[in-house]
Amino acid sequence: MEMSSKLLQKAVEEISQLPGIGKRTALRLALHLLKQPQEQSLHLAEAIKKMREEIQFCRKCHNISDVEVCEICANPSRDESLICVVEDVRDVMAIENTGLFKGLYHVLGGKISPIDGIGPGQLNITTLVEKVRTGVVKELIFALSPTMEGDTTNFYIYKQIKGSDVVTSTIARGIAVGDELEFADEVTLGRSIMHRVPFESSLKNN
């Protein structure tokens, strides 16, 4: 897509790298920004720059945060004995939107997927195991998407903490097999968390 302005073309190329945005949509967005007051575009640029430079990952749960410990982990009303294990920060947001879960989270940062070259060492599994060994955690809820990779990751973690006194459970299969957690509606996701089942039961059903 050749354009009369190299600056516009560069902007379109960068915007089109965002997921779900093709060149035509990127062009529409770039032209829209050009029509807006310059101040508005600069505010957007500054917000993106500030996000990239200053955002942190919570040292306790690996959720995104503006400070060292995220608001969820720092909240004294949350049940620290109950940990919900999720794939990424989008899943934390989805579960929080249900308003039904009052424990804490642990963000793995992905799922075990040999075909994609992702092994256990590339995920936040070691810190989860260490957290379990402190004795504070009483229950782990596996809330990864019900895919082959999600089930593999659940089983790997289960094997790592086997022998501890921690109860392991998994979200009820109100979420269709193969679906990503972040796309589930809030009612279905909330019910899946509240009606979780022992992880051992899910092993027998597979």
The other form holds:
Number of protein chains: 2
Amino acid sequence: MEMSSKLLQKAVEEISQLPGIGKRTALRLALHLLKQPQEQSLHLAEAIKKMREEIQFCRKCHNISDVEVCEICANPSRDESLICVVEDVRDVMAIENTGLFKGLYHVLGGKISPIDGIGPGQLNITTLVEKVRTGVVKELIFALSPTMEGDTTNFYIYKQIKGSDVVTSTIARGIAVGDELEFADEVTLGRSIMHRVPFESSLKNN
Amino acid sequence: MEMSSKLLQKAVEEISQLPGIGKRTALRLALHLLKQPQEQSLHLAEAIKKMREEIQFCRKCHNISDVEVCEICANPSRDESLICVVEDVRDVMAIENTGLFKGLYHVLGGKISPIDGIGPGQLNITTLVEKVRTGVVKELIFALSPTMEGDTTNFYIYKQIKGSDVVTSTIARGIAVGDELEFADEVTLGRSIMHRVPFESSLKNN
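Since the structure above is the form predicted alone, I would like to see how the form predicted together with a further copy of the same chain looks, so please show that one next.
Below is the whole assembly, all chains and molecules, this chain first.
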């Protein structure tokens, strides 16, 4: 697309680098930024710049943080013997939103996926293994997506920490609350029957 | 959504102000910006800032421009007696891409739409009427969308310039090239029959 303004063209090119945003959407967004009050667009630019320059990753759990150790790791009321292993920062937010988990997290930063060229070396696995070796951790909860990559990653970590006294568990897989049985896939339904829970305990956890 | 980083939260809030981008997409984009090399995110922020601060609107036609008078208006080979009236900057780009129009443009910046609170006063109509009064303009082509708002705007401008010698025309409305007749709406099909063109001239314009 040939544009009458090189400034606009540059902005459109940069915006269209974002995932899921094509040239046309980028142009629409750029023109929107030109229409709204100048401060608002500058606030956006400033927020992006500041975030990128100043944000840190927690030294302990690799969660996004404004300081060296994130709020969750720094909170003394959380149980440091219980570690929930997640893929990325969004999973931490999702689990935090449930308000039920009181342990700490460990953000891997992805999952092992040879097809995308991601091996264990690119993930935060070494620091997790070290954490387990200190002896403070009693249980590791694998909360990765139930895909082949997720299962592979779980199994890789499991083998790495073998020999330690740490208990490992995965989050329950089954029919989502509110879902209709008839629309569930066979694997999920089959597993949910194999891993059935005592009725009394299902009442307790509601 | 409660986030572990105020910087991230601020960025997500700013990004989600953009049209068509919700909180979840904004978070995905923000995390993408954090994953990619720092310069790339800073380039995006810089491009937005620079565009917003430095871009100008052409003094003559209100098209987006890096200088006071846009490339099109400043081009001496273009016919200044022929003015194409369009709604916004994207329409200029679309018509320029056809490579067929050699006149100048006039960007209104919208169309009269009482429902959105846009009256003639918010559009660049006064400067268009002044341009017509100088006597240089011989023909005005209305190239607004064929909607009620577009037609209203055309008619408003038409009444404003009444009495001058300027010829007014609208872009042809009819069946789009490549469309199937049977799927065309009745109004379009009816108009395309009423405003039929001599077969020889349809050959020439291909």
